[in-house]
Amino acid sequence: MFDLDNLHKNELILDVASGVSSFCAEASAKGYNVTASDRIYTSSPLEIEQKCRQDLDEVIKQLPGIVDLFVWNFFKDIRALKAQREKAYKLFIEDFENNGTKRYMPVEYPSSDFIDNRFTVSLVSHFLFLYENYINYDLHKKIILELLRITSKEIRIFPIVNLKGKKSSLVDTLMHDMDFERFQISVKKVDYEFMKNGNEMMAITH
């Protein structure tokens, strides 16, 4: 979803609002330098694991009614999706227990304690644009400006659709915002699509 083939292992990568994703664990195991950031990291591994189990059960219950909103290529069916999500959060829990203070930073966006240009690349997955009905444009802007402060090269945001699978109205608003005119903003198709029409990534570069 982030077209990471061109990322080098010397990049300092920030996973933004990363939650219980296994990306930090898996990428770190491959030799990448990744820091995950989310407000949930103030909780204990046990508390997070209990919440993971409950949240996944709730999502799986809802899926049969909205199955047509998704493309079932990457995941064969709901059972395969559940198995992959279980595997992912268990990988996360194990890594969080072993490397919690080293790789996982509690952050309540839009503010952070990271120094300027702390990272070279920041990745934002299923957070901005997707929840446009819950996160207004002002908050989107504050979060992205904060990420630009702490990121020296590029921010990548995926997907750019809302929960209905339609391009977020905030994409064009951001691209025409004068406060971002000094940055290069582009939209690129990627080789991943689970939500219908959710196969594009926004890149914001210095």
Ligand SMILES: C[S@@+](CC[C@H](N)C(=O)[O-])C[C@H]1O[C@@H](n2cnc3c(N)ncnc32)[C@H](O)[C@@H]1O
The other form holds:
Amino acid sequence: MFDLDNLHKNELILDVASGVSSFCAEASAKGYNVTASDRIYTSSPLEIEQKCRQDLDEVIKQLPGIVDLFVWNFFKDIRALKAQREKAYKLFIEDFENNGTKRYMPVEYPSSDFIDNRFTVSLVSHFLFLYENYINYDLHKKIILELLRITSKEIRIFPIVNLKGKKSSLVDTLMHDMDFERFQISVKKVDYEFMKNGNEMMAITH
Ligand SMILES: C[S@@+](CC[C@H](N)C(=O)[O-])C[C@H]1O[C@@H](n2cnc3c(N)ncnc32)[C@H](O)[C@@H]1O
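Next up, the form predicted together with the named molecule in place of the form predicted on its own?
Time for the whole complex; same chain goes first.
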């Protein structure tokens, strides 16, 4: 998703709206310095686990009706996807229980308590652009400006399509917004594609 092959272990990485994903747990186990942030981290591991079980069941129930919106290479079929998602959220719950206050910060974006340049790289997966019908441009802008305040080098956003698999209209709006003129914005193709057309990430660099 983020083309992280060349990422150095001394980067200070922020996972934005990380939810029940296992990125923080898995990358930390490999020696990366990752902080996960999400508004759900005010809840207990048990509460989060119950909710994400229900959410996963709901998603899996709906998938047969929208199966054509996805590319079934990375996941062979719905069963494989479900198994992978269960594995991921279990890894997350275990790490959240063991390293909760160290690695998992409750944050309700667009505001955060992180100091300026607290991180070097921020990663945003399946949060911005994808939900353009729920998060308007003004909120996108506030969240991205906050991330640029707390991140010294670069933020990466994946994917840049909306839930229908079409490039979000907010991408062009952002690229032409004068308030982002002082940053370099680029769109790059990446190897991962699960949502059809969802194989590009945006990088915003200081
Ligand atoms: C679809 S999930 C993505 C989780 C993870 N990044 C991934 O790709 O698997 C979206 C996440 O955004 C979080 N979220 C939504 N609005 C938020 C906000 N204003 N501040 C922080 N987190 C938020 C939700 O709690 C949820 O965990």
